[in-house]
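Form predicted alone, single chain, as structure tokens, below.
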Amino acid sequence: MTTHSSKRVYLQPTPVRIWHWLNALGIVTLGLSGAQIRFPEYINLFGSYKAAIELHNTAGILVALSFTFWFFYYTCIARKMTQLYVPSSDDLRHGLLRQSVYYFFNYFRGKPSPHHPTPDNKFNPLQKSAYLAIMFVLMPLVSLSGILLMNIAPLREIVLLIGGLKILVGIHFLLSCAMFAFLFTHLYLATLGKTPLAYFKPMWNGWEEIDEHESETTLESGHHG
């Protein structure tokens, strides 16, 4: 008779958890205040239009600082940026397909995930690919367009080079929509653990429980794949 035991892995260090929740707070605030700025005739969450702009700008600065903190931590302190966020050749050849099959089919059949996180390999191949695009492409572009909108007068030549204020506003809005599409997907996938809150707990206390039997099975299948 096979017994399934679980082990606890310290997956999310304190600096990462602090960054995660500061970033989450900032992005949600940006979304809500941005919605009022974009659709003031329909949405009024923060009083005046000016108050919404000031809150939006403040949240934008918070997110920019949070991003800088994240980049510094993983590049200079943990030194795991490439290891954690750049898909390996095996991820690209086999991992993306395996993880896609799991999310679309095997999860609903009660099968275990083909990826089990460790401190040195926290993200599955699809997560790595998504975070690579979000953190190194989308986030910088949203921040850059936001900085331009906050400094239209001193950066007027750059704004005109892009195509003018209306084009810049449209770009910023579309990039923000893409960011929130990822956010909703992120929240949904975070509920696909053994319980709906299983993947949320490591972001509160740092620890994740991993089924040792499933982990060994995954490693064996990976070796023979």
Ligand code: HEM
Second form
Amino acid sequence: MTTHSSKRVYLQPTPVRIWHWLNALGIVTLGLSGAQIRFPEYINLFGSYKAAIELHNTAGILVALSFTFWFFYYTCIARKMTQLYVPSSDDLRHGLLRQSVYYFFNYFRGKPSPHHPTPDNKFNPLQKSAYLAIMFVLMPLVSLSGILLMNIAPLREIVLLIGGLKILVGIHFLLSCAMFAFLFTHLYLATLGKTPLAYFKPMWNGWEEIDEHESETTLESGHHG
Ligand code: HEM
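Coords for the form predicted together with ligand HEM, given the form predicted alone:
Below is the entire complex, every chain and molecule, led by the chain shown above.
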């Protein structure tokens, strides 16, 4: 007989939720204001060109500060950065394939995800790899190129070393495109829970509802990306 009791797991501590939503707000603002700065003849969302640049700079500083806060929290306070974000060798050898098979086939056949999140192992192997690349490669590079663009005169030597202003602008734009490619995938995968908003709840109030029955049958699993 199946009983449908559910248990609650505290998955997303307050600092992570604050960082995540500040970061999301900042990145969306950067995308909209950046689109106006890049294509001023087609897009005018914030009045003047100058207003778009000022908003872009402010959102950039917000994202860089919240990134620092995220990094400090996970490395110095929670001390879980490596444990959560770095894929294990089993993740790389089997987990990536297992999770991809789930997203491409088994999800559509109504099968449960092969990973179930716990506070010490929140991410499935695909999430670990994607979040590691985004948070340790893309975010730092896009922020650094942005910081250079905000300080062209004082950091002139470095700008020249990279190949000049045009190259730097091109790099910054391509990195942002990669960021938005991630964001659309992230949004799609975040809706693949039991209900479209199921995975949003822990990122909003901290708590994940777990079906006891489900947690018994999918012991080594977790979810989405
Ligand atoms: C704009 C709207 C966004 C929405 C609606 C959203 C939604 C979510 C949701 C529902 C989760 C929890 C599920 C999961 O663990 O995957 C999550 C986690 C996460 N998101 Fe987002 N996200 C957004 C933007 C972003 C952006 C712009 C980034 C990075 C640049 C990002 C990076 C992450 C990371 C790293 C996690 C895992 C955090 C942790 O538990 O330590 N998200 N997001």
